[in-house]
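In the form predicted alone, a lone chain appears below as structure tokens.
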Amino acid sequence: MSDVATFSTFDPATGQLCHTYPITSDEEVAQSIARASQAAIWWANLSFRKRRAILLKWNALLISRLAEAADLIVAESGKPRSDAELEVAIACEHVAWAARNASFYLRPHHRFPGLLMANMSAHVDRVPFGVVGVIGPWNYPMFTPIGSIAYALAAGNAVIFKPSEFTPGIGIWLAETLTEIVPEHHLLQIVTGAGNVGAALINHGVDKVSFTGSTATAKKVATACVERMIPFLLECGGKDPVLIDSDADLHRAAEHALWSGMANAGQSCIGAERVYVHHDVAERFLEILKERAHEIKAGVNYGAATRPAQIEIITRHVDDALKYGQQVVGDQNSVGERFVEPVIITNVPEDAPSMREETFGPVLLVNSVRDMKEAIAKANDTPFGLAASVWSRRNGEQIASQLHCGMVSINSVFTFAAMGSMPFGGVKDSGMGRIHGPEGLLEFTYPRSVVKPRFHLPLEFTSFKRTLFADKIITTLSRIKHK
């Protein structure tokens, strides 16, 4: 009989039993350290455009196996077929993007030496960091970590990633990928378990970690990461705010605000959790809104909540909400075992707990301001800072620029984390450190100055046998450069 330590998924629509796995072992964590420290030595020194033509071979693998990608994450995570297709649809174009534009901005850059330097050339490379340990998230368990694994794979590092103890399929399913392309090397390896299992990955030391989860484990990450000198990269959750302006276009604005609360069964991190909106067109619509929410249904539009504890936050929250706001559709009893209909709140005070505490589930919490003035001082007044939706049509990105999160979608929503040029991330609560984009690849590199002399002065500087005639042009030369 094995003595294996294993774990259990379940399908969070009906809790059935999916999959069971082995937990790994500390003395496993090790020893995947260190393999994946020989294979990080080996990737660092291909050329870009060798592991550039590796990671699209996986790409192409990736697309062409998408619909076992999305029964795996379905099986799991309970979402609809088609939001997970979506998902693993977004996270090869972000594999694709990092593959490809590496070479561009990873590029040793060239820096002017200044004028008592000038005969030296100097330049900066991007190192990479070696083993980069990835934990990630339930919520979407493909997209999000693949924002870590492939700019870290693309940057010249080897990735050990911890999945969600929820949704540890698709990440054993994209280790399995990546080794059918370089069977010899491991680039890409698994850990499985649950928060004990990520903890061994800093104890036994990987070169970098990067967290997505909730701001206070994040914390907790963070410390450990501190006390070993590791660098660390978190995205942790939010309270989202949509802003709606007299001259917004009140339809588009109740459809896309509706789906960002709501898609995912409200699981998503840049989801909305407050709205704001003006005065002269609330009551307007709200009916809208109420009109829209009435044609979506738990378990067809969207799925059940992946983890059962976040059913008591969202009971929680909706019996705060309604404690002090005014129902708009839904209440107590929307809340069911598994799954939970649309809830939309009118009316809670601001400091209300609902909110200001995330939520995590498809409840909109929706108040109407004086102004935009308002509503900016609003948005920003959270502990969070992760993303924002604004809809105007002619004061998008002046409402915009005041707002104090990492990301900003006007008159749309959850557009910029589809693109691969666009950096994401949080500030405050919501993280520090970005993933995608230029700024997720140069996360996942340190730089490193390189001088060196492309001719040799008669007047050594850097000797002690400078003369005072040296000393002399030194301050002439300083004096006429900064008079």
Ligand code: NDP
Second form
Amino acid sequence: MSDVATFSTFDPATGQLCHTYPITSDEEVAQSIARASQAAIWWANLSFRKRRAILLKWNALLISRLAEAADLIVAESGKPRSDAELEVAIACEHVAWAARNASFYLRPHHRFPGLLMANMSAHVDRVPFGVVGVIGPWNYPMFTPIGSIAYALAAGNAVIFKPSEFTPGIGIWLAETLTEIVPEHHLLQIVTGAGNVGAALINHGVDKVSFTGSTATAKKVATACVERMIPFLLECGGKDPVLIDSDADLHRAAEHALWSGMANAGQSCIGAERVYVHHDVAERFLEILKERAHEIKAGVNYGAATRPAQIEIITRHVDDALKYGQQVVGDQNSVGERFVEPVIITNVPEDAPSMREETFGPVLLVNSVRDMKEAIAKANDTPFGLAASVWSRRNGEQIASQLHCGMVSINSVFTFAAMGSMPFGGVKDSGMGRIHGPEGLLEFTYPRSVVKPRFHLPLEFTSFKRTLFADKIITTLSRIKHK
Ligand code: NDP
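Starting from the form predicted alone shown above, please give the structure in the form predicted in complex with the named molecule.
Below, the chain from earlier opens the complete complex, with every other chain and molecule after it.
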């Protein structure tokens, strides 16, 4: 009998055993890092053109096996197949964008040396860190980690990915497919197990950590990284607001707010949890929202709760919201053992836990406001700052400019997540650093300043032979320049 420790995943919709995986030991994590360090040297020394060709070949393989990837995602996350297929398609969009754009955004940049150093040439290289440890969540088990994996690879790093213990299947598949393209190098490796395996990645010294998950775990990850001076990027949750002005297209606003809050069983870090609607249109908006929500069914339009413990959080928040607010759609009975039907509650006080903590379930809390000034103040009055959605025919940009968060959609929801060019991430308890876009590429490199003389001046500044005349030149030039 094998003495390898294992853990299992279960179909969130039925609770049936899905798959059993080995728990990567501490020693194996260290070995993975050693292998990745070797691969990183080879990879970083390839030209951008060669890296781009390899990543695009990998992407072509991923998209050719979209159905296989979707099957793996459905089995362990419990989401509907069409959602899983969309997730794969968007993930591939990011692999392609990162592969195609790394050479442009990470090329050396020349800098003006300034008057005093006019004889020097100066440029900044973007240097890959080496081995990037990606610690991922279960809600979008392919899309979310690929936002780090693809950008880290395109920037010239090797990657070790620790998927969530609920959804490791798609992560393993990602590594296997890249190995088909580059069999001789360990460019992307997977370590599996619970949180302690993620912690081991940090303890054994990866060169950068990219984490997605809860704020509480993010703080533990950040503390462990700081102790080892490992740079990190944190993508945590949110309590994302939707702001609806009196001039909004109410049908579109209701439809998209509903989708944003309920799609993926509400398990989206950028999903709507709070809605602030102008009181002139609040009644009408709630009517439309209610009508549409009655047409949405758990198990049809979205799947089961992926993480069983989430049901307890959702139950607590629905209880809390109903204690103070008024039921619009659903109630405590909407929260089943595995599936949660849509819940909409109005007039919940701003300081209620259900209004302040991340629910991560298909629950929308809708409050009416006097005007958009009040909506903005309430939207910002949260420890989180991930994303927001603004609905107004005339004032969208003006409202968006006052929101303290990393991403805002005007008259739309979520779409920035599918754009390779747009940075993704938050502020405050929602995290720091960015995946996606040029910022996501820069995140996986550090700047190295390189200078050299174009010609030698008779005045040596950085020498003990510096003369009084040289000192005088420096001070005179400085006086002229800064007066
Ligand atoms: P966690 O933040 O605990 O887990 C995220 C990842 O971190 C997982 O891979 C986890 O491993 C790993 N991990 C756990 N502990 C450590 C550690 N000490 N060092 C390194 N890695 C660690 O999220 P949960 O799955 O427990 O979900 C809890 C809450 O987080 C949810 O209710 C939701 O509010 C929020 N969340 C937010 C997400 C987002 O997209 N921002 C995604 C998922 C959850 P393992 O899974 O094996 O324990």
